[in-house]
Partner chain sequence: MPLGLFDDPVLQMFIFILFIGMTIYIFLQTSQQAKKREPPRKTYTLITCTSTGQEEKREYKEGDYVGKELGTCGDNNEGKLIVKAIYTEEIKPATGKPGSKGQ
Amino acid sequence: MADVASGSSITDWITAISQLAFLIIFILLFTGANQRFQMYLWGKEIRAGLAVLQRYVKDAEEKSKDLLAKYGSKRPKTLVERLKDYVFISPVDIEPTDIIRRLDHLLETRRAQIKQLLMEELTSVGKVERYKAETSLEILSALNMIYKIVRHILLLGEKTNNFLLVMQLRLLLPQIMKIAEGYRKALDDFIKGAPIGDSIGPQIALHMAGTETPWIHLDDDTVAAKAEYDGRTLILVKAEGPASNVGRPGVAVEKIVEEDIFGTGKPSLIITVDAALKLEGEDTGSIAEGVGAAIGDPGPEKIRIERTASKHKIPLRAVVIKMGMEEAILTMKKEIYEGGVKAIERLKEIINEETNPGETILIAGIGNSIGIGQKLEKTEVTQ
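Can I see the structure of just this one chain, in the form predicted alone?
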């Protein structure tokens, strides 16, 4: 009888504990306490990520200040503080009329303003060093913006008790941290002046022209050259290297076609070559071809290429080399270089299949020309 009583007592205790646990869970669910606790845990994880982001920003600030001081700036701290939060306000898009012209004007004004500031501040160094300083400030600005946006969303979510907002930020945090880590590493690579993954387009243009072929300026940051391939005339366009800049390939293509700068007549084919973000599962350095202007541009340069090709009824082809976002802004990997070699062979196939001897082909190597120099002629085309 004692054993039966003992067993019944244990069963009663288990039942009571189960009912109590169910009641607690019900109260938590009914009052939303579980969500507040979960939001607290997510907020703690996000704040840990914010601390890392803040460290990245501080590190980029110090490196930018050191670089500016090295190049002769007398007020590196003031310059960094001024350009760290330099704002670009997009043009009105509710009225699309002439939006590209307005966007181009704003982008060019921004570029000219920053360029002028650095020219006035860094008087003892050349273009390559000034572009390194400009790029370091751009990376600092990007990291600072990432940090501020993450902080804003977290504080707003906590302030308004928005469970879903904090949850979405927590789910996106690994991707955000990966992007920020890429920028952090890229700063060192840009300061060193090594070619990056995005330099593959200019490198291909340089290879197609030949290292000894002289190039001419089409504007301050964009150069062009003429070469021969299999009985055809090639006109190559790239950003001027080895400075860290992407040039104005749209302006260059428009000027070459409209003004016949090289005296070769209208091109029978325009090909753009650029890096392209790969999808997960795709191999770094794999290539693809298609139709259109392969250029990661806000709009003005790309539309110039499209309009020029459309106006003169010139076929517009594209060859892209696949890579990840981090790979595009870090020192060029072997796989990307090898992809460039394959892209050159694909370019030759396209030229042979779609043009005839005696015709002219315009090839624009799109991308950042950091570390990709060229031999310049003394005679230059002026704007």
Given for the second form:
Amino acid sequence: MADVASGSSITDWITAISQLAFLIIFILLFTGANQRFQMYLWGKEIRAGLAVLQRYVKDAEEKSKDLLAKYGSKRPKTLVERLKDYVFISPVDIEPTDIIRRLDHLLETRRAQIKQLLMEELTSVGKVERYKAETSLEILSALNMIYKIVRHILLLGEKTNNFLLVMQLRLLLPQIMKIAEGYRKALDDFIKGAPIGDSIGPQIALHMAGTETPWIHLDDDTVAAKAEYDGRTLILVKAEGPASNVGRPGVAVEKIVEEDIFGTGKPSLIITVDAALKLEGEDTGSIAEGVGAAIGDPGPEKIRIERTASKHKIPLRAVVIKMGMEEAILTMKKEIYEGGVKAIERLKEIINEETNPGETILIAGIGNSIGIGQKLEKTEVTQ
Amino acid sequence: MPLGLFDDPVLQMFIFILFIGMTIYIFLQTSQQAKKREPPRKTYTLITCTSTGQEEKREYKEGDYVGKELGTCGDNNEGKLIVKAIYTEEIKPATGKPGSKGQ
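Switch from the form predicted alone, shown above, to the form predicted in complex with its partner chain and output its structure.
Below: every chain and molecule of the assembly, starting with the one above.
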């Protein structure tokens, strides 16, 4: 009887503990404790990501300082500190009149100011090295901005006990980390100086022109060349390489059409070739064609191409080579190069189908010309 | 408990432990971010001869760029060696099949 009583007492205790546990969990669910616990876990995960981002920023800072010192800078630390937090204030957009002109002016001011600063600081090196230093500082600035924004949202979410803000940040964290990781790897690749995925546009322009064709400067950073294809005249535009540089293709297209730089008359077709972000599931290096200006600038260059084409009623066609965000800023993959070969074939098909022999076609190879050189003409005809 | 089945305290304890175990398992699963490692890649320079069209691939050297002239080629040195492309390829692990020489 004593054993039975003892057994009954233990089961009573187990029952009481389990029911109490269920009751506590039930009450906690209604008081929002689960959300607070969840927020704590998310905060912990975001902090882990933030520590990685901070490491990326420090690494990029060290690499930029080393690069500047290698290129003869006397004050690499000051320069890095000054350009790391360089802000770009967008023009007023509630009054859209002349917004493109204002945006263009601000972008140009920014570009000229950074260029001037580096020219004064790095006097003993050439354009390729100066542009490498500029790109490394831009990557550092981008990484620093990502780190600061993530930290800001986390701290704000915790300060105001905003469960949804922290949740959204946690859900976006893998994508943010992927972008930051891409920038971190890109820094090494830019310092190396090999072409990146985004260089496929300038590479296609170079291959279409042929290796012996001389190129002329249209401005400090953009070059153009004239070549022949199947009885037609091709005018090719790209950023000047092999420095890390995207040039001003919009200005170049406008100048070539308006001023008839090569004396060929008005082009009967304008084609832009560029790298485009692929959708998940699409193959890297696959190509697509369409209508419009394939260019990913903030606006001023794209609108120049569109305005020039529409003003002169020139059909505007586009060929794009698909790649991921990370692939666009890292050293070019073989699949992208092969995509470029296919894109050249597609360009030839478009030219044969849509133009006649004797006509002129303007092809703009859009993208960063890092690692893509050209043979410059000794005596240039442009101003 | 409304159902007689759950009146058994051992079963209740079992469900409770199962519930806690599952919570810990889900927490561990979500906290471990399965990172897919990208296979290593190597950068190559593709060089072409303008007169013969022959192509040769070698490892990338700092200073290489597309369009760079590297020298002359052809039987009478009439052609130019030009860098045609620079790209990365995945490094495939050598297949260690018995009897094969490998790469």
